[in-house]
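Starting off, we have a lone chain in the form predicted on its own, written out as structure tokens.
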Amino acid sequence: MAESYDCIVLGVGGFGSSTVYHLAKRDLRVLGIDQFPLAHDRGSSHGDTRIIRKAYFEHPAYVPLLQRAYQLWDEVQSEYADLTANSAEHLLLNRCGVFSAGPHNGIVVNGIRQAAKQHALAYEDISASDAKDRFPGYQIPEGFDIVFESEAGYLHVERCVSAFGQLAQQHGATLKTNEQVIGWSSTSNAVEVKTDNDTYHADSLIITAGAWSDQILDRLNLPLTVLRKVLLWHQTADRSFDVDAGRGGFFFDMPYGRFYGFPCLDGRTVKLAEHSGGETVHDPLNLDRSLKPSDTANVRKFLSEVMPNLDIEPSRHVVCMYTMTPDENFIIDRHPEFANVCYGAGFSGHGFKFTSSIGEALADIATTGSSALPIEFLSPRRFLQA
């Protein structure tokens, strides 16, 4: 007879690992499920790193959950250290700072100074003087409001999805890699997941399925739309942007868009990316992962007016997918017909750095029903009382 798990977990990309990790810490016998190899590039959670930061202009009551997501970094960090001998290659989280620029009434810098002064949050006010010599590099545009996280930095994201799946494993949960989901069923105590090469049983179900999750949560007619994203590598010679000489991340509100980036990590090149804007994506397995003009046509203009030192043809490019909803805030619950079932959805291209605190919270709602965590902002229940 095959095995039965206390639960199972189908997808473990960012959430999907951080979820397997925190329900396996709990002795609990655990099936993680992926068509895909664990931190591979066919999702959502690859291209090296991801933004982190605590000041959210998204939504204030994502402060919390940052915070938290913050403790849980550090813990899951000193764990794999000791997994790992402690060596440099495998830091996940560095706190290098973030700053944000943007015009002084806009969406951005409101929101971060709001967020921050309502969770007692430090940040500075930089002045375009002290720009110049605290970002040289940059060419911010005259009028803009500058403002500086130093608690901010970036995620290692493959290396983080890797920890979480390495670290699940130490206490004893299974993954299950290249196996597609065929179907699910749930009763009232239990669940069958049947895949491709196999069957199996729980007493519970939680879906992380990232791009797919509209497939995966078909009768639940969630508002989702995936957009296909872009990153892109651009090479410079200016040292400014170097990581080892004390540079940050960025974030921009220009007029024709938000564009994010890093710092030069391999004193070759800096990562960068649009935030809005993207292409629907129809079908998440045959993502296009070429490289076209209109990828690029934002960037380009944004290298040419704020980064000129940077080459304006990029050297590297990478795919990714955002999950969106109607007002790009995340989707968790518990599945209105199985009580036994619940799911994370929806992260709308800002929730990796979440991913250790939802896995938490997750793996609470599968455990005992509810989460101490603030999440009842992310309910879908939002979307029939519009």
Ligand SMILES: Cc1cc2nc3c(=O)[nH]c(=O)nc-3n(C[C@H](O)[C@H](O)[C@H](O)COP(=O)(O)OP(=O)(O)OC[C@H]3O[C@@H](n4cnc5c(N)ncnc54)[C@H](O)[C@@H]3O)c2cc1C
Contents of the next structure:
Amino acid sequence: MAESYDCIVLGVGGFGSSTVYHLAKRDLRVLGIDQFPLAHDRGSSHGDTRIIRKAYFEHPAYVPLLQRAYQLWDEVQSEYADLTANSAEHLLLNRCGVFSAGPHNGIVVNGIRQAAKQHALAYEDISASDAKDRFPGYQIPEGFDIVFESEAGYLHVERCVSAFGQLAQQHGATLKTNEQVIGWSSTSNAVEVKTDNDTYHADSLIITAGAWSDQILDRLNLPLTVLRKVLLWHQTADRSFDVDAGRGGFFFDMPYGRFYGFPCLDGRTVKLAEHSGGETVHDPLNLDRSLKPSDTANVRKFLSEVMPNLDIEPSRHVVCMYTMTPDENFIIDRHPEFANVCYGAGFSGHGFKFTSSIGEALADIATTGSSALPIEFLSPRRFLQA
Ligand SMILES: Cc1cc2nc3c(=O)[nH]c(=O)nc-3n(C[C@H](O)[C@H](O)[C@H](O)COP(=O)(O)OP(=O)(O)OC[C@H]3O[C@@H](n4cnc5c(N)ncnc54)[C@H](O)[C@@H]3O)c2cc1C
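Structure of the form predicted in complex with the ligand, given the form predicted on its own:
To see the whole picture, the full complex is given below, headed by that same chain.
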């Protein structure tokens, strides 16, 4: 008879890897299953880096989750350093700072100020003349407000997923990769998960299936839309963007879209992307990974206006997916029919920074039925009330 587990985590990407880690740290028998290898490039958690910010313009209710996320990133980073014994390889989070620029009193800059004031977070308003010295290499549009958050920075995304997976295994978790889940069922105290290779049993199930969430949770009819998103790397001879020179990330709220990017990490290229826009994806397994002219049109305009020292042609691109909800806030809940099944979905293109704390919250829900972390605002019941 196959081994039975306390908990199965379906999908070991960004959120699933963190959830497996938190469960394994609690000495539970945990199984994580993924259709691809750990830290793969076929879902939503790849492309080298992800921005992390705390003064959250999207909604101040995220700030407590971010405060916990930062604490946990530091803990995981130190645990991972012990595992790798290699200082260069273990860096998960770099607090290099991020500046945001947008129209005077616009949603982004004002949202940052409001979240910072409400939660007593440090941030700076930067004048246009100071910005020329502090952020060389950018032509910031006239009249834009500029705010800087020194605690913000970036995470090495694949390394984080890999760290969670490796540490989880060190704490006793079992990972089955390259196995696709083809069905699951639940009774009040047991779940059965069938893959294309085997059948597994556990007391509870956590579903963190990213762009595949609406297929795995089809009976819930969650309001999810998957978008195709492109990350671009542009070469530059301008050393103003180098992380080694103390430079950080950026976020621009332009009239034709929102753009964000990272400092130059390799001495040659700057990675950036358009946060807005994106084509609907109907089959995440058959995502078009080629670079199309429509992928770069807005970025070209942005580069020519704001970052003219970057090559206009990208030297590299990567295609990824956002799983959007109508209000762009996440969905975290217990399954309405099965108390021993819970899920996290719809991370709407800004979830990765939260994987450390939301993985903890999902582990709490699976083991105790609820979490002390303030996640009520992420309940799907908000869509029923609307
Ligand atoms: C281009 C881009 C840029 C982004 N930038 C940022 C940023 O700067 N900051 C930020 O915080 N967030 C950012 N995000 C968002 C963030 O990366 C995502 O919210 C997060 O990575 C989603 O993680 P996930 O676990 O939901 O999905 P995934 O990491 O894709 O994990 C889902 C997993 O489920 C597995 N799975 C699904 N179905 C099955 C099945 N049937 N059987 C087995 N396994 C299955 C998949 O293989 C996958 O591994 C960005 C996203 C993209 C695409």
